[in-house]
Amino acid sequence: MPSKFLLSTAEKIRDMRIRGASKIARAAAEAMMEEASLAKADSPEEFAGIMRYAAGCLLQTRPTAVSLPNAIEYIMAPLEKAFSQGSGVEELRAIVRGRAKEFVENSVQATKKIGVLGAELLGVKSVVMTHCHSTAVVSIFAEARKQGKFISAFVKETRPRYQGHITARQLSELGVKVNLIVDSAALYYMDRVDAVLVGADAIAMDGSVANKIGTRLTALAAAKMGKPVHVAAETYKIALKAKTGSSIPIEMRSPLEVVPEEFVRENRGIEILNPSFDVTEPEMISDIVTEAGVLSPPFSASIMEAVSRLGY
């Protein structure tokens, strides 16, 4: 029987009480670490079974955010190898706990490194448009402010869950001049912007970026006005098995995020579509800021180089 902590974490990820690809990945790793600590197993087989079940519970929560399965794989791959080599319960427990802790620590450091590298892309005075919420994006703003740069932002509210409100609050706390705008005003304000800066939930090997629905429209608006689009993402958001963006599954979420239940009952002939993500083609992306460096087109080559350096 899985622990209450694991089930609670899975539910919070599914319900978007934990949101943002990095936070999801770290939460999953922490849940795996806690599950390993609590697991009462009399044999390696029993312990491995408990951890596989825990991994399965977490993997079912959000299909698009590749950071989650990459975090689970980071933990489970060495566990499975040690299990096949005959390791005992306590050795397996130590592997899970150690790898989970390592993933969380590396994730935090990666976000800080992205902040440093990304801030170099912003001028002393820059106006930046954002979409949704990304800890990597906020890290770039934080570093830019630390360097004394004057940054202002047009922050899209990001319907239907309004993650842009989180970004607006956090940037304002950093001393950034924030303009919160409705999603459909992206093109209207794009002529006042120097660059677009967004995060990513998954990056295909060709540089296609899956991110919160509306990212592609923002990139199209930026292309229309000749503005660069910077993507900030940790390398564990690279979907190693996805050659192109079409390989990344797009999560469809509940209509109740869009309209009240009463509307659904009274309008049964209306199909309410609520895709959570879209995919932006690599041609519309100027660069991808990762902890391994700033990746430039052609992304197929630069992503492969980054992945090989990291020992994936």
Ligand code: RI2
The other form holds:
Amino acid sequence: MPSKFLLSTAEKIRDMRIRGASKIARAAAEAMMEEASLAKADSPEEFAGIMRYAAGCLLQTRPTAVSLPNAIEYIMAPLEKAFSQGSGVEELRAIVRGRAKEFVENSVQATKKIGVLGAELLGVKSVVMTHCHSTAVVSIFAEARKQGKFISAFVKETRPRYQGHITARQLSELGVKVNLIVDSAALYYMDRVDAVLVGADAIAMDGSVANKIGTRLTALAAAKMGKPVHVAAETYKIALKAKTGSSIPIEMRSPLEVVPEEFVRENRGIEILNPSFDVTEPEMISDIVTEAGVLSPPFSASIMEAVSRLGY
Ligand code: RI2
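Take the protein just shown as the form predicted alone and give its structure as the form predicted in complex with the named molecule.
Time for the whole complex; same chain goes first.
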């Protein structure tokens, strides 16, 4: 039986009390670390079984953010290798704890590095449009402000869960001039921005980017107005098994995120669709800012070069 902490973490990821592709991955790694510490196992088989079950509980929470399975894989692959080589319980426990801690530390450093590399893309005075809430994107704003750049932002509220409100508050606290807008106003204000800056939940090997629903429409508006679209994403958001964006699963969430329960009750004949992500084609993306460098088109080549260099 998994620990209460693991089950609670899985529930918080599923209901989005823990959200954001990086935070989800870090929380999963921390839950695996805690599970390894708590596991009472009389044999390596028993310990490996406990960790496999914990991994399974976490993996089934949210299907789109590939940061989650990548974090689990970062921990479980070395565990399985050591198990197959006959390692004992305490050695396996140390491997899980060590790899989980390493993943979280690497993730924090990667987000900081993205801030430094991404800030270079912003001019001394820049107007940026954002969508949803991305810690990698906020990291870029924070570094640009640290460098004394004058940044203002058109922050899309991002229905149905309004993550844009988090972005608006955080950017305002950084001294960014924030204009909060409804999602439908993206094209209306696009001629006033210098660039669009978004995060990512998964990036296919061809450079297709899965991100919060509405990202693709924002990129389309940017394309119409000739504005660049920058994506800020740690390399653990690269979906190594996804050749193109069509193989990235899109999470469909509850209609109750879109309308109140009485609306559903009073309108049984209406189907309420709530896809939580969409996929933006590589052609609409200017570059992908990662901790391993800024990737430029053709992304199939630059992503392959980066993952090879990183030894993924
Ligand atoms: P960071 C979020 O998804 C948004 O789509 C955001 O752009 C992406 O994760 C990456 O966020 P959700 O968890 O990892 O709000 O950059 O559904 O924080």
